Amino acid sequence: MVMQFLLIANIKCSGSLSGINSGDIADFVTYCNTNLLKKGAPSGGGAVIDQWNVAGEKIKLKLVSDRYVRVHDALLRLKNELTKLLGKHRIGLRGVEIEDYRILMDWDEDWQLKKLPFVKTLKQERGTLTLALDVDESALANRIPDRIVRLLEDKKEAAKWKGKSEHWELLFESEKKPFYFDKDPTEEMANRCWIRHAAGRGQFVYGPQITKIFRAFERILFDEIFTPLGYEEMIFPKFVSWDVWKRSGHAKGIYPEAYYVCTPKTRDPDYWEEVIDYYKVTNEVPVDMIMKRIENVGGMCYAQCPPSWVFLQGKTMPDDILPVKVFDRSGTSHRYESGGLHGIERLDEFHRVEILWMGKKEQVIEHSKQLRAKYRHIFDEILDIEWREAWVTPWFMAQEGKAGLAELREVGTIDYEGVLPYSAKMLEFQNVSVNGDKYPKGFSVKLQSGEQLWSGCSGVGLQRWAAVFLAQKGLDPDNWSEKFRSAVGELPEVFRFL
């Protein structure tokens, strides 16, 4: 990608320059241009001071670069040395005024940009992209240019994935197997009063019955993959700060679909007065009101492992405890599915068990054979339905542009998705992820040895091994494979209504 960068800016000093000899400007701007603002970079690259003038108190300068020794790099490496010059004479440096700045670069893409942060204003034309920045001279040392540039090549790459298909691949099918049903579970459910509604978006109440499915789920678990493999039971925090979610990386892209959690700015009831007074007189809920008054400091679970590694956090640990492996139950996620809710597969509120697992690469690889061949077993003999497996790209990757890419395979999602027969579509209901180093490097987690710690994880959510269950099976327990009926027991009858 060709790039051109421009900045004009004024630097501002602490006194007048008439006093300074023209010519030993003169010659600083020579050297910059020949020696300083190369550094670093290929032969004829690099930045260079295009024009500059002396007036009163102020030095304004016209930078100009490639992407080698860009301006604002460029900018700060001559201020360093101006001081130097100017503390002969006993003048100081007050800072730094951005008048312009401005990037050029190709632009071949038949998509159109909209805004950008820090960007004043962009024109797409002749296969060229220009952009205006709205930076100060904090934004300069924090990079702020370098960090635009790369969200446009993710923007670009991100572009490329989405028309592509090497982002799915079939891996496995498992044997056709009878189908007892062919309505939507969760409709037949709620004709049962299995479950009904909630007061939320996309959330349910489940009764008795499908919570007994549920706990057959869980110890199924217990059984086949927690007891053998040397799983042990943790806690997971359900409510996520976003230093978390920055950590993950979930920062980058969650915020259509997160739950936010907001907290009172103060719990001075004087304060809240006023939205108290409101609600007595109109039995109406001020939410406008109520909004001035809170922050938000983060959202609720989204994923479940995430939170779990501040335990880890900035910790060394021996090798020889490796692997690690770990499961979380204890709670709900939460995702705002805008325009997708159906049943209980797509849902704002779900239960899922997290399984979590840490160690060297090799053995973090290994470990996600160990938990595809378990999970084969479950859904063939134990469940008996019809599922198919798939390589996916995990949602780290396709959020930064990698989807797809060969040399990643090693770190990737294996999905399992099972049909639906009452609408012949395929569901994901469960996946195995290795993330590679991903957590561990966000967390700063080490290992004693040196080696670099991986994990993976896989989610086991209930209500979608629930609906491809059910919408194969049906309700009736008479249909469910021996082993199944066993692990669920009678389902109770506790409530009857009029």
Ligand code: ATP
Second form
Amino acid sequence: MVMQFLLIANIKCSGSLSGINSGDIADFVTYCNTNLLKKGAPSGGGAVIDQWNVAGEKIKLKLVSDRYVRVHDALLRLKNELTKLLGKHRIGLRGVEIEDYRILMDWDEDWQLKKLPFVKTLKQERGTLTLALDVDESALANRIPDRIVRLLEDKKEAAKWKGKSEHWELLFESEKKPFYFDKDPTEEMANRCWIRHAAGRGQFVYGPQITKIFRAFERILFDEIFTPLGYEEMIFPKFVSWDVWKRSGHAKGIYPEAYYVCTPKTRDPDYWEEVIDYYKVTNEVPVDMIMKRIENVGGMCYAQCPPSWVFLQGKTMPDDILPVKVFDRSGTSHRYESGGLHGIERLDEFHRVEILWMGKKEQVIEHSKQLRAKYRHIFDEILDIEWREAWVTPWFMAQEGKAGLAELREVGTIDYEGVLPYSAKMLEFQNVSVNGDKYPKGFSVKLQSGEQLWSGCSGVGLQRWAAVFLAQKGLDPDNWSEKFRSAVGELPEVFRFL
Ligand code: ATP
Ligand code: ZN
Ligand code: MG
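Can you give me the structure for the form predicted together with the named molecule, which would complement the form predicted on its own we have just seen?
Next comes the full complex, and the chain you just saw is listed first.
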């Protein structure tokens, strides 16, 4: 792909340049054009000073480059040299004003670009894209132009995947199982007052019966997985600050689904008095007034394991403690599911047990196989449900809009899906992911041996397990397997309503 960069910069100096021999500056420009701005570029490539002009205390430069030694890098290199040259005349550099920055590149995409950060104007015509950037010196030092080029490459990549369905490949399918129910379990539970829709969207209050069923699921995880495989429990944070999502990669795409968390700009009661008074007078919560007094600091738990990595951030572990196996079941997960809400199958607030293991590559892959064998036993022998396993687009690629990437056979996600007889649809009720070195790299966690640490995680959605199990077997324990019935025990009857 052909790419061209153009930059017009005005370099302000601390004194008049009239005393400097114009030949010296011409020599400097020649040195830049033949040597300094060519270093590291293939022959014929790199940057050049196309035009230059010295007037008063200012040097005006027009730089042109290809993708090698891009004009902003050229400017940096040249500034250092110029500082030395002017230093001899006791003149310093005061600052650089960027008059114009343009990127031109081939563009054969059949979709329209809308808006890009730091881009003033954007022109797409006759196979060429021209961007005029709104950048200052510090934006150039932060390599904003490079990041814009990378963003465009990302968008092209995402456009390729768009419209293609997510990768899905059957790995295993259980035997057919008898179904004892053909209704929607959420409705049936609501009828029996096992659950009631709560005040928030996609949120329920779970009564004693279904809570006991959730706890039985957890007990099965303890007996079949945590105890025999040597897991220990941890408590992961449930508020997630942006720094965590930057490191986990979620900051690249979580925005439409996040539950945002804000804190007061100050806890000074005077600052809040107006809000308090307004509420007292109207009985309405003045949301607009509140919005002006709070600031966003992150969001609620979305994927459960990311904030736990802060525990290991920047640490080095001895290899002999591997593989490490921990789990968290300490709180809720929150996602803004928009129109897709449906009963306990798709909630904005849900409960999940997150299982996290780490080790060397082979250990992590090997452990994912052990887990899959344990799950198979649970679903076949204890819950006795009809289910299947599928190899799907890993979450972090789905998040970045890349649907079908399946080349990765070691790193990736397996979804577990169960039949919902009442709707004839399949529901994903949990997953097993091998995340490769993504988290250890993101959170700078190292091994003493210098080998790369890997990790995997598995999210067991309690409501999703219940949705699949109850949809197939119904709410009557007589139709449950003996093993599951005894895991649950008596269903408590606490409330009655008139
Ligand atoms: P879906 O495709 O159904 O939206 P997902 O791919 O977004 O699911 P993951 O990000 O893999 O789900 O989350 C892991 C697990 O968390 C899921 O297998 C499921 O058990 C649970 N889960 C995710 N979203 C919800 C939700 N909105 N309500 C209830 N459980 C959920
Ligand atoms: Zn996870
Ligand atoms: Mg989802």
